[in-house]
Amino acid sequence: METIRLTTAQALIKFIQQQYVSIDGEEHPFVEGIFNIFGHGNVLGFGEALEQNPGNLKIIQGKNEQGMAHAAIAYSKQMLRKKIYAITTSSGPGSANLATAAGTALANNIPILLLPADTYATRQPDPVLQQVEQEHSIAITTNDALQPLSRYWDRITRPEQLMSSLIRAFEVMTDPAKSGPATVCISQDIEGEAFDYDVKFFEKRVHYIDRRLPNQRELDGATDLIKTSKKPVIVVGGGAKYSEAREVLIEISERYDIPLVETQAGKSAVESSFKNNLGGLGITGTLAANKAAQQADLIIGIGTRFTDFATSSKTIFNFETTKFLNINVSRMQAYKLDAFPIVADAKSTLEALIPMLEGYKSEFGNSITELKEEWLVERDRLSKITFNRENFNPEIKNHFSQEVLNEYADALNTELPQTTALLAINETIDPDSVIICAAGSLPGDLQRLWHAEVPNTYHLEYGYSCMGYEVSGTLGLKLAEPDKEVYTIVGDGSFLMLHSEFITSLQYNKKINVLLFDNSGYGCINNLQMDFGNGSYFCEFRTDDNQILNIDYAKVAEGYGAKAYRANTVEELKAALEDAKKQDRSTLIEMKVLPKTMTDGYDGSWWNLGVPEVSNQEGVQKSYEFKKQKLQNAKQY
């Protein structure tokens, strides 16, 4: 056996350079590069290995471990999971900062390779700097916190363990059914320890991501369910996007009059202008999609997890009359809602089903067009909302009094409604631009209002709805889409939570555009408080003497070296957007928007939350009684 002597870290870097994936006959390297923040535990091992032999890997210096991991997640998601970035961090707090990102990747089934340093395998100098200690086990380290947040997790305490561990990690990351974060923790002394590795371990390795085909039993069962249904509805999930099922979704929808509704992850799998695309479903859904779902006697889930937002906490469907058919590469997901499961690739399954449905037509007929037209009228109304200082505007959420709304208008020097600003952006940026969002009230507005006219231009992280993903994720978008304009649509709360990789975008000349909606508070959660009968409690950004905070975010961006704009009117916003297109560096457009000017829920958009059973507030009492009524017909499994 021919061997080569390398340190564990050198072997790891050499190995990942030789990992390829093959999808539909196209082959390419799987690992694009490595994000790093060097510190105690990884600078001498990983740092030396990368310095000596980075090969074809792109090496990017991050500013926050969570931020750079979010950038890697966004990159992989936008690349439809065909490529990844790896992440190396120091031990202790460096690896602890990965926890939020690992949860984000796991919830969204996104492959990334996490390489946090660990404490000493020999334990000779223990406790080392940044090591936690537990009395019941000396083996526990910070990295154990990543175990429940990883699809695959391992700790390397001997150099030779690396070989089996990495093969297993890449098997998991390249499996569509269980794809997610793979965490390989390497003891910092072992990073530098040498071993005589078999040279065959470093030969080119191709991971084949084959489309799993449905069997005849599954196809026959699905055909029978669809042909005996009168009003089937297709729920387009993220799996449909990863399967690249756009053309076949359009074909089955057109041929058999089956409307499409979207989850956040599935939006832009099919462009919004497609005549049978009724938009977002559920809590943040459109009126059209929710009406169609409530009429449906068969729900066909395509690559969806059926989260509470898509199902309105399992209250939007009539479970007495509605059946479910799930197509998913994950057996676990396919079983949800007691559905007839097809454990197979979305695109391949639909291609096989289309000819088997010959002669079928749903009873939706022209009502699909009517539902869509009704919603477009409402969308147009929302684009023209204005604020009235004198008389309360019934188009704006009435949780705040006219006096409080006027206070915000004065403090922020604005009368700009959020929905008006959002739709102005949709009209102004180039259609092939890619937008990203994750948390707050903006995801709801986007799922309802945003028209994605080019496939895969709508990027929402809503599996974890992680505040702080937005700006960091936009860097990942730019790495995936270097020739397109990329925009983060972010609230002030999320921007304050984390925007470290905005600086990285400037450092590496990767232009991103930050569209910052500032309503001086956690507006989404403030709405939630008041929707369920509570007062406004600690969700507004106010000083100790009750003054509304007015932060100059444009000045912050200018200090970083970005091109910054202030836009508090539609005219100023459109002008800023047009000028931002001409820039060759990252930009930030600060918009002061009024609270309570986001979209509200439409028919079928109820959300099951932990409303107190005992309260002295009448509004809370009413909310609890309403919840009991809603849950009477909700499915429990």
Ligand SMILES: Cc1ncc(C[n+]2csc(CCOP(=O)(O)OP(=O)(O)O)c2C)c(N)n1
Contents of the next structure:
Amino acid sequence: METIRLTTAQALIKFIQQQYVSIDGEEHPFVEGIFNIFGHGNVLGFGEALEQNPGNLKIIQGKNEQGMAHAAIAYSKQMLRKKIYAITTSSGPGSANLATAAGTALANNIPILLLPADTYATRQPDPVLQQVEQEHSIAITTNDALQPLSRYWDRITRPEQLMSSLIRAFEVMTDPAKSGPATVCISQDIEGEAFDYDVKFFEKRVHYIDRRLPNQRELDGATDLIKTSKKPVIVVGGGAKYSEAREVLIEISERYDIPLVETQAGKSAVESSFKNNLGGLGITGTLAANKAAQQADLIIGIGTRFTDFATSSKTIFNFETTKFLNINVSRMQAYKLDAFPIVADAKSTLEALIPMLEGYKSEFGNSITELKEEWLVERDRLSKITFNRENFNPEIKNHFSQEVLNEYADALNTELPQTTALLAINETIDPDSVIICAAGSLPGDLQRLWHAEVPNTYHLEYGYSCMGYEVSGTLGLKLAEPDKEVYTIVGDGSFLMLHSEFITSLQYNKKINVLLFDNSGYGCINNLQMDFGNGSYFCEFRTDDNQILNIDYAKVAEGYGAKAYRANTVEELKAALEDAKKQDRSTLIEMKVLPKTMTDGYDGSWWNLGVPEVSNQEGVQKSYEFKKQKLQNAKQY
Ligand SMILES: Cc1ncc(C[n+]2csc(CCOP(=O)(O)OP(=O)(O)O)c2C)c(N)n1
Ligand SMILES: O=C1C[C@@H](O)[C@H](O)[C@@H](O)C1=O
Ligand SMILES: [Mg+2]
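Output the structure of the form predicted together with this ligand; the preceding block shows the form predicted alone.
Every chain and every other molecule in the complex is listed next, the one we just looked at coming first.
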């Protein structure tokens, strides 16, 4: 056997450069690059291996392990899971910082390769710097915390273990049904230990991402269900986007009058202007989509996990009469809601189904257009909200008095409502630019209001809805879309939680644009607590003497070296957006927006929250009674 003597880290770096994927006949390398933050756990092993043999890998120094992993997730998500970045971190806190990102990748089914360093295999220096110690087991390290957050997890304590481990990791990451984070932890002494590796291990390896085809039984069952339904509705989930099913979704919808409604992950699989696209479903959905869903006697879930928030899946449908048909590459997902399951690729399934439905028409007829038009009137209204200091009735009603709203207007020196600002942005930025968001009130506003007219230009991380994904993710977006403008849509809370990769974007000249909506608080959570009968409690950003915090975020951005703008009117905002397009370095536009001016929920969408069963507050008691009533008609599982 021909062998090559390499350290474990050298072998790993050599191997990942030889991994290719083949999709629809196109082949390319799977690993684009590697983010790093070096510490004592990885600087010698991984650092040396990368310095000696970076090959074509793009090497990027991150500023926070979670942040750089979020950038990697966004890159992979935007590349429709066809390419990834790997991440090398030190041990202990460096790897612990990956936990949030691993969860984000897992919840969203996004492949990334996490390579945290681990404690010593020899245990000689134990406890090494940053090693935690448990009384009941010496084998547990910080990296065990990543096990439940990884789709694949392994610990390398011998150089030769690397071979079988990496083959498994890449098999998992390149399988659409299992895709998610692969975590390979490497004992830091083993990173540098050498072994005579079989040269075959380093030969080019192609992972075929084939489209799984539906079988005849599945197709017949689906045809029967659709043909016997009067009002079927298609839920376009993330799987439809990854499968690039745009054309077939439009075709089935147009030919058979079947409305499309979108999840956060599915939005922009089909452009918003498509006549039968009714927009977002669920608690953050549109009036049109939720009305169609309530009328439906068949829900066709395509590549959706049916999360209850993004689809109101357990409450919005009529469970006495509505049937479900799920098309999903994951058997686990396809089983949900007692559906008739088709375990197959979305695009291939629709291609096969379309001719089988010949002669069918739903009973929606013109009502799809009517629902859409009714919603567009509402959207237009939301674009024109203006504040006044006497009798302003915000979208989120009966929470703050006029006095408190005026206090915000004075403290933040603004009269800008959130929906007005957001729709001005939608109007001003180029349609092929890409926006990203993850948490707070903005995802709801976006799912309802944003018109994405170019496929794959709406990037929402709403599987984990992780604050801090937004700015970090935009760096990954720019790596995936180097020729487009990319925009972070972010609240002040999320910005404060994590924005360290903004600096990385400046460092490597990867221009991103941060659009910061500052309402001085955790606005959506404040809405939740007050909606359910509580007071305003620790969700506003107020000082001990009750003053509203006013942070100069533009100055913060300038301090980093970015071009910054302050825009508190629509005119200022539009001018800033136009000027930002001309810049070649990262920009930040700070908008002070009034609280309670985000969108509210529409009829039919409801969210099961942990409302206290007993409370002295009348509002809480009423909320609990309402919940009990709602749960009577909700699906129990
Ligand atoms: C990492 C993380 N921690 C906590 C939460 C819970 N959470 C969701 S939204 C939110 C507040 C968001 O505030 P901000 O970004 O200012 O947005 P706003 O709601 O004010 O528009 C919190 C604390 C979360 N989603 N992610
Ligand atoms: O708790 C939450 C409520 C949602 O409104 C928000 O978007 C999400 O980030 C969250 O965590
Ligand atoms: Mg806020």
